[in-house]
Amino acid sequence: MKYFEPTSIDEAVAILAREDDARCVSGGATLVAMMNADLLSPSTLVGLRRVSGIEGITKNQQGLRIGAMTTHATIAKSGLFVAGMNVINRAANQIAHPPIRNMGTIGGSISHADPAADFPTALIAANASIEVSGMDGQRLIPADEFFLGYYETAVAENEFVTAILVPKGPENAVGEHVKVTRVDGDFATVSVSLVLAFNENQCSYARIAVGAVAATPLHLDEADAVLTDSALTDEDIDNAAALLVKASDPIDDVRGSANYRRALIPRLLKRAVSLLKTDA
């Protein structure tokens, strides 16, 4: 196996274009585990730890830019995630255990595209975009369009994730990420990421994403619309959840049956709304 450690985005892209069956490795939390289990055997690894400009969180007029090599722990501890953007670091706080959070990176997590992972769901709720770099330069992919299926993304061959861009969203928004797991630190049986904004006693903005109930995190404009301009009554939440349950396509696996997953959607949505009402 060949191993390269480029120091720039351009150098990394050139290696990906030149080498057959090349895979990027960032924190290695997922990729190395899959290689150890003989699920993947790339002929070339491109280590990203020395690539400049793809680590850290920076604030700008539009919101936040999160470098792909930023660790879960850094995101979890950052005070830059204000208003609805905090759905992302609340998700980061729930990923696995401290050793994994210290090693794993957000770029590696979303590139793996496991719908039971925490970041994909949170990024869709935050209406984020994914920056990828390739031979033709950089392009932005909305999070809603980035995840294409189980372990499949819109990243083209010879491209890799370099950053995540998170918009400010409504000024008075708040975000929450809740999940049910089989054991502490596991991937979600079901997760809900929710961003709400309030105008007095009314919900003025809502964006819901549900993880682990389909091949990609589930987001429906129709469900958002049910909560928007509502008083967030139990009936409102049940109506939004019913749309999500109907659109879901969960699987049966060791973490839970499809029917159990469907039953969790309204319960987790109510929990998230209750927590956000308390925060607002």
Second form
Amino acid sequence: MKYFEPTSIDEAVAILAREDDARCVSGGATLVAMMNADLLSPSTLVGLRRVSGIEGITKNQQGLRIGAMTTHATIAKSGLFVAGMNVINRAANQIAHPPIRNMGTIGGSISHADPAADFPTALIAANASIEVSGMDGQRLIPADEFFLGYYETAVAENEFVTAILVPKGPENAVGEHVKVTRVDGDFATVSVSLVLAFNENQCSYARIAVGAVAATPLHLDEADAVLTDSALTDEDIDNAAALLVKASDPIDDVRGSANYRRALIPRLLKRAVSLLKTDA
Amino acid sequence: MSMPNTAVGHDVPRIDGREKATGAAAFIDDMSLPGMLYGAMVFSDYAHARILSYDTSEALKLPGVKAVITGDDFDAVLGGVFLKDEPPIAMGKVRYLGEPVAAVAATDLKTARLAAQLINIEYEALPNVLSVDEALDPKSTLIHEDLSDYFRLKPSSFEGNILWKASISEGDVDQVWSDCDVIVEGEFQTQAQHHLYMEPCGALAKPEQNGGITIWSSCQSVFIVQQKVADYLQMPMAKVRSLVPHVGGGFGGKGGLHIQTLVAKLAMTCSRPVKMTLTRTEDFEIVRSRHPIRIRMKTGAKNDGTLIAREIDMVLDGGAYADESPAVLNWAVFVARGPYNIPNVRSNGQLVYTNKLRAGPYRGFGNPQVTLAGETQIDEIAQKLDMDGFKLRQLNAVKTNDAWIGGQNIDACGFDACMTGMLEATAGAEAEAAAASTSNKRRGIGYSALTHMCGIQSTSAEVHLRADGSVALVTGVVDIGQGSNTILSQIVADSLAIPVERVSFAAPDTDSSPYNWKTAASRTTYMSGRSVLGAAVNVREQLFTHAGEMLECAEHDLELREGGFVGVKGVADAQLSFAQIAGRAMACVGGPIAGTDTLVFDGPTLDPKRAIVDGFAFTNVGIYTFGMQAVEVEVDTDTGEVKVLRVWSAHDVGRAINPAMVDGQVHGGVVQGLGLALTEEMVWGENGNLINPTLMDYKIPGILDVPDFIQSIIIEAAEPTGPYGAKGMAENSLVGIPAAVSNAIANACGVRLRSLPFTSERVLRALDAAGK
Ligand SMILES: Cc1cc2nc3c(=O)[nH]c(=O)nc-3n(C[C@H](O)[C@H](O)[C@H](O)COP(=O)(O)OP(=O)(O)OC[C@H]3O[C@@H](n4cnc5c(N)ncnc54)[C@H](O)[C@@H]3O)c2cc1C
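Here we have the form predicted on its own; I need the corresponding form predicted together with the partner chain.
Everything in the complex follows now, all chains and molecules, and the chain you saw is the first one.
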């Protein structure tokens, strides 16, 4: 196995283009575990830890730019995730446990594209975009279009994720991420990421994403629309959830049956709404 | 004689604590020997199949491969404790998916694993028998065609895939149901739980010049490893030396063999040391599990709360091989009456083969499963009678000098004290739980009583006095992490009034240690503690004999003095150090001082006039122990999630030799019990494949799932035969937890769960079904 540690994005892209079967390694929390379990044996690894300009969180006019190499722990501790962007901070806090949060990176997490992971839904709820870099430079992919299937993303062969751009969103918005797990530190049986804004007691803005109920995070404009301009009554939430349940395609696995997952959608949505109502 | 209390009853730090905390302690995988090879295995792809042929030629061609072994390389010897049904490696047939069929030794691990993949095995698939119902069906395919020819240690009935039946009855259950004012009946189902010791199983074997073999392995008894490997390899035990480094937990899973025979055979085949340690996944797939048990139970009482009848019918899923299942069946049948004087009891059990991993001993030995049923029914009866559960338990509780089912006398019973202690500790807790409940977060408290035992099998010990007055303790006891090295050293230190630092604890070695059965059945403190105390007292007597002669006084005028002295009572400066006495014994009179003691548990056995007993694998057990546990849960009625908030655990330990270690056993057993109650379950798929053999998929409680509040309540009702009055307690702290969690969930939100584990999904389903 060959191992490279490029120092720039261009150099990294060049190696990815040159070497067959090359894979990026960021935190290694997932990749190395898979290699140890003989699930993967890439012939080339491209370590991203020395690539400059892809780590850390910076504030700009539009909102935040999160470098791909930023760890879950850094995001979890950051105070920059104001308003609805907070959904990302809340998700980071609920990923696994401290050792994994210290290792794992947001770029690695979304590139792995596990439908039970926490960042994918949070980024969709935050309406974020993913910056990928390739031979032809950079392009932005809306989070909604980034996840294509189980462990499958829109990142092309010789590209890699370099940053996540998070728009500020409505100023008065709030964000929350909730998940049901079997034990502490587990992947979600079902998770819900939610961004809401209130105008008096009316909901003026809503974006819901549900995790672990389909091959990709579930987001429906129609469901958001049910909550937007509603009073967020239990009935409103049930109506939004019903659309999501209908669009979901959950599986039976050791974390729970498809039926249980469907049952959790409205219940977790209610939990998220009620947490945000007390926050707002 | 005044006995200064230097050690017993104190929180003496573990003698191996520093080593373990700093990472210096060596386990099997840390060991290596010059010229050592690495082992790997080939596992069956079928749950049930005939082996038609092996092709090992490609593997043997691979550079670095030094040996390949299959069933063809072994004598056709079957092993087992109560039923000899298990070959050393699959022979002729495979009976569970993952069963080892071949093994390889090579110069490095990668080559060994690659070679294993190159071994080609041809199978002829047979129908799988995966469930208890399939196994009970007389038309199902036989997993062991030769069952009737197998050696059976004790007589018992068997038929088809039912390998053992056991029962006990007292009184006349059938006659009394009509006298009952209240009857509860239910079916309970428990699951396979993995032992999940921190250290996966492993072994290292080294061929010796004399044709023998030395084996280090992660095990619960060096003697059992020695005996079984010698049997499989048809060697005299004198040629099999078994040793053990530190062990990272066992819980019953390392009580029998795992890969020791294969590693020994590989080493002997290529005349080089061979090491093999299992990956976590391999450990899940090929070692053992807790028994899933289907239990039907019926309990009846009078209006005043007197329990008068209990009937139990259970089926244990033993998996592909008997292992110690007949004994687990036996104990589950025997203990299902619970710690109550119920005059009419019938307890029946059947043990079946299925094409899954063998089930085996696991902390509690069938008891947590039947306690779930029994203690659920106690609460249900209390509810029906509108009576307090404690009152019902106290009314029926066994007391000192009552009889156990089968008639054995209970010589020391702290059960009532456990209940009283629990009542005090949990005073106000139910009101607090009710007050803190909201419409969708319901809190509740559940209780479970429990009983277990600790007197079983045999052991022996030696204490040697060294020249400077230090002593060497030699026992053959394997400390699997529970702390027996320290407890047994404390007993010696206390009985000779020397500091624990002056006692050396010899590592178990079949070449030089006296025999001890194994670290199991909560027996080490009670059984080995007795023999260690006996050996130390024996040394003390010899010290006194010498001192009497040296000081020219009668032995009854002598006393032991703190720090290793024997002195004349009332005369402060008339004393001898142990070193002075040792010097005399070694150089002049009598020879070196050594004390020995040996014993077998031979308490009164079952009374045939009182109980009808059939198919019991063992009857020579006793010294019953008691406890009471309580759990507070919060159930989220929207999602079914169960959060454990507080746990109280009261155990009659006879005497706490080391209270901190009692607390440690309580904490560990409680958490392992919470895993059993709430999340852990090994799940097999349609082909008999284990679906969740990783820690990603099989979930034990994480640190944030463990409640901050676990209160250990130590009750000391001295056992007359115990060392310093001590009894066992190590399994006990797990036994009542599933039942207490079940009762707590019922208390919190009014639903009854009868299938373990109580996952959030099952809780939600029960809530939905009950319309809550
Ligand atoms: C025990 C455990 C529990 C976990 N629990 C959770 C949980 O509860 N919730 C959750 O969301 N996650 C969980 N995870 C996953 C964790 O968050 C991982 O850290 C994350 O999925 C991967 O991040 P990484 O930086 O370690 O990626 P790596 O392991 O380095 O890489 C993962 C994959 O992404 C690719 N990759 C990495 N970086 C890039 C990049 N910049 N561009 C393109 N491809 C890239 C790699 O080639 C590889 O295929 C858990 C992991 C473990 C081991």
